[in-house]
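Here you get one chain, nothing else, as structure tokens; it is the form predicted alone.
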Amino acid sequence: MTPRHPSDLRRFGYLGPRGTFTQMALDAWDGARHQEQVPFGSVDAALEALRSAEIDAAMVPIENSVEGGVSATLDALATGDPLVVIGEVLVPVTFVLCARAGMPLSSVRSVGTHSHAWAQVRTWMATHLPDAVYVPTLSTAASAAALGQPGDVMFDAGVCAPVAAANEGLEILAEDIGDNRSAVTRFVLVARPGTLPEPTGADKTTVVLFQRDDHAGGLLELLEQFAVRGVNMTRLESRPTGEAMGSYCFSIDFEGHLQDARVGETLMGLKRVCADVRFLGSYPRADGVRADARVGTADTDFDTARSWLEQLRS
């Protein structure tokens, strides 16, 4: 299979239904917007679809300001045939509770919504829908789409984003009901293997990482390989790889570009110590933040040690 470039990207699939936060997260995306959008009922599915290039590119939540890491993308990108990050979209996350025309708030019984949504609104729940049982749903956007179909539901209302209930034709009975007004959610557009992104010097890296064996000290060694070389780690989570009880792998993105001397040599001394590095990719900061490179860890500093180092050879 012949990688395409990110710019020949024709057809992108998403966590559906339409509505979703991740539809918001892909019309954000420079030049996705006006190309081909195909939603998709899970991420397990979005991502096999383009293993299997139904699709160029796929939008996926994979980070919650509230919640954190998103266990479904970050498990989905660690197995399988690889796949890599290009992109990253950061979009606020406000909340609204919907319903079908006549529903008043009082009578409001059940709520559905998705479980990271649930999570967002407990407090505004517990304030005015203390006895509210929650159910359950795919996305936020498929409560919305429930209500706004004929027939029987198995919730009274739904929590969602504004552009969900207002394409289903939804009364709004509350706004802006997340308990972290300034909640973010990070999306990630991944493709299948081909040209990275050029660096521009305010750069992400993503990777997994599976140890040889558990033992005492096995984490520090993976963390020195990181903080020796002035790297900065942004995120970290333990996922069970699913092989046995107590076995698991490492989520990591830090600062910084592949093409980076000190990413460089980070990923040579993992790919030493670990039993399997699995890169994810290396693209472009949504946030635009330059990462800080201490003194002794620009590639300068690299370049003159290894200059010193052939000539002693020499």
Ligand SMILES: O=C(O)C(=O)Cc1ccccc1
Second form
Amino acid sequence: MTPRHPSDLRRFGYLGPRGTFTQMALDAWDGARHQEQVPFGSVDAALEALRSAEIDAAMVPIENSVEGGVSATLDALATGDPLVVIGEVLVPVTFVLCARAGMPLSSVRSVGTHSHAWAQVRTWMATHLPDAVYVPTLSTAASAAALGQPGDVMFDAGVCAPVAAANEGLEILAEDIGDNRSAVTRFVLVARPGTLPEPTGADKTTVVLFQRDDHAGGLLELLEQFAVRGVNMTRLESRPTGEAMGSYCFSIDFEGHLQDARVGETLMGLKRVCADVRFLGSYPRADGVRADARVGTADTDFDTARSWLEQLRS
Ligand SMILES: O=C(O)C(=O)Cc1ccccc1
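With the form predicted alone done, generate the form predicted together with the ligand in the same format.
Following is the full complex, with the preceding chain placed first.
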């Protein structure tokens, strides 16, 4: 049975292993407390398990305040069987450099971590380990887990959350090595369609837009749909569709809920001018910021205009 309400969710998947920033996001999600938590090796694996109903929801990283969008998540949500975002969590990220006991900083020749973490410690690395080779891992905690197991590892040190290093009993070679102390990562809780959180007045909606054809002003035509209805966008990214060189879709977050009149009107406008509009959910904003409806764009303004038109037609 497909869960209908966010509180019906029982099995929560996440980008693991334990100790990832994604697990911290799941721990911060009230509805996941005391429920089953299942780690997956990659975002794709977690979302596939969700599609095949092995789990009820999956927490995955989507965006970082320093490094931008997480392509693996954006692409997995833009294609394949539909999924919807039902919530978001913001997690401040702090990185440590850790290694097995007895490895001094001066002997570190290679460092394993998630690509988003590597991008956020670049300046520290350039200063303290300028010759270190980067080895990508599927998550930050995966680098700590590899170092925590006996046997050969592809790298001398890992970059992860302090808790991941502690879980594996690793030594900390350097603390707080992020280039930007106020870096925040945004995670989304994803479910199968059929689960739609109630509007709260402080909501966001996510869509992916596929253009009908490539023409001058094509992107402007999409953006106008938001502008004329007073809908504020909070993220806009172009992603290659993979079909041909230069073929892009647009992944967009904007303020408001599917049930808000101005959001409904915007979606109808987009449906008219796009080849395809993929609705990826409406959900409460993690920061609780309420959207200010510009003059003429409140639900009542749309209702009044519709009744006026109906009256003219009758
Ligand atoms: O690898 C992790 O711990 C994750 O949860 C993904 C990630 C990586 C780097 C910054 C934020 C999230």
